[in-house]
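Below you'll find only one chain, the form predicted alone, shown as structure tokens.
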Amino acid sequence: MVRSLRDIVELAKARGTKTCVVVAAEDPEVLLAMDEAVTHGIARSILIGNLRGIEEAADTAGVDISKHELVEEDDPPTAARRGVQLVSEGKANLVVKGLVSTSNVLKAVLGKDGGLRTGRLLSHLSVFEMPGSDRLVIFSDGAMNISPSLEEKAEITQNAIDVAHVLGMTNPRVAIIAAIEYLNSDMPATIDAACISKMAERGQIKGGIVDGPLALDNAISPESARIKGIRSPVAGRADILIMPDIEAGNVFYKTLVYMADGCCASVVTGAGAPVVLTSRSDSHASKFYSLALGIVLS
């Protein structure tokens, strides 16, 4: 089982070199992360975009552009469609977002012609490494599904469990997060959490031990779970945290990054291939680890 983000890089090396297609690749930070992935031998790269812009971004980043295949396409939405088409045709293994809007990338991914539809819900997840911790924690969904329904939360949970399996977590402990750890009819997240737990118990969600509602403290802290008298195979030891909505997930993500020095790898799952949607404000390390995670999942 992987226990650090560096372990994900080593797992990517064991999978062999994969081809990553960067759409609208005129982004120095993305190019730097992509170049690092190439240097580590885990990736080959196809850079689609305005060639002058890519060359200028490479100069800014100090990247030797000769190590990367270039495809000219000045229009970012068209670059996204061309990149997704390459993956759909088996000529690349995953899609990486450059200087193009997330909506344009997802529109290309979900396109009926040449897209990567699978019939599954797409969801965003992050794999976090915290200073002083000896393990990774996965959480979802902090960047994509705004206010997921009960059925969508169940799919988000299954997507996260499937990723955990790839990372060597054979039977991950999944906490369905709410503000409190007991049912309250005025708090719909607690009702959804209880339903998802029952769904897992009946085999509708497979491959993990699922419990909720659990508050964040008693999901990750054994001491908090003990003080509150919570008896659960998940409480205090959660490997996966499923957030109730995008506000909770996004605030949690940014709190870990900006106030706790956390580092993460993030990816969109549920499509026919991984989609790496990094933010411009993400660190270089986060972009590189996200590429490594996408390569592992491809």
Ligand code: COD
Contents of the next structure:
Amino acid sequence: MVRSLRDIVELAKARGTKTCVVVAAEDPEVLLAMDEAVTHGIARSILIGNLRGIEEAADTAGVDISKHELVEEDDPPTAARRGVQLVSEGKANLVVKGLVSTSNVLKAVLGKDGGLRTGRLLSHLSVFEMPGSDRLVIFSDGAMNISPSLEEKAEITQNAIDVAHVLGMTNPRVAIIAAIEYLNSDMPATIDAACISKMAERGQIKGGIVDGPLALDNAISPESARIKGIRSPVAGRADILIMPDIEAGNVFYKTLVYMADGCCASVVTGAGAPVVLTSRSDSHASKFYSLALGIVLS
Ligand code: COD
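Could the form predicted together with this ligand be shown next, to go alongside the form predicted alone?
Below, the chain from earlier opens the complete complex, with every other chain and molecule after it.
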């Protein structure tokens, strides 16, 4: 079982070299992370974008562009569609976002022609390593599904469990997060959380131990769960946290990174291939680990 983001890189090495297509690749930080993945032997790369811009970005990053295949496409949304098409044709294994908006990449992935739809819900998840902790925690969804319905939350939960399995967590403990751990009909997230727990109990979600509603404190702190007297196989030791909506998920993500020194690997899962949506403000380490996670899941 993986216990650190470094372990994810080791797992990627065991999977062999995968082809990553970077869309709108004229981004020095993404090129640097991509180059590191090539150097580690976990990736080959196809860089799509404005060739002059890619060369300038490579110069800025100190990256030798000769190790990378180049495809000219000046328009970023078109670059996203072409990259997604290469993956859907089996010429590449995963899509990596460069200097193009997240929504343009997601729209290309969701495209009816040449997209990567599978009939499943696509969701974003992050695998976090926190200072002083000897295990990883997965959470979802802080970047794609804006206000998921009950059924969508169930799919987000299943996607996260499936990723946990690939990372060697055989029966992950999943907390469905709300503001409180009791049902309150004025707080719809608590009702959804209870329904999802029941869905898991009845086999509608498989492969994990699911419980909720749990508040964040009693999901991750055994002491808090004990003080509050919560009897639950998940409370205090959740491996996966499912957030009620994008606002909670995104604020949680940024709190861990900017206020608690967390580092993470993130990916969109559920499509025909993983999609890595690095943001310009992500650290270099986080970009590289996200590539490694995408490679493991491809
Ligand atoms: N999984 C599978 N299919 C989906 C999903 C999904 N998560 N979302 C939409 N679809 C399908 C719909 O069923 C429909 O057939 C088609 O795609 C278009 O649906 P719309 O019109 O609801 O979708 P869009 O294209 O307007 O928006 C989809 C986005 C993913 C772009 C949108 O949900 C979005 O903007 N999400 C937030 C992205 C973001 O800004 N993240 C930044 C956070 S850092």
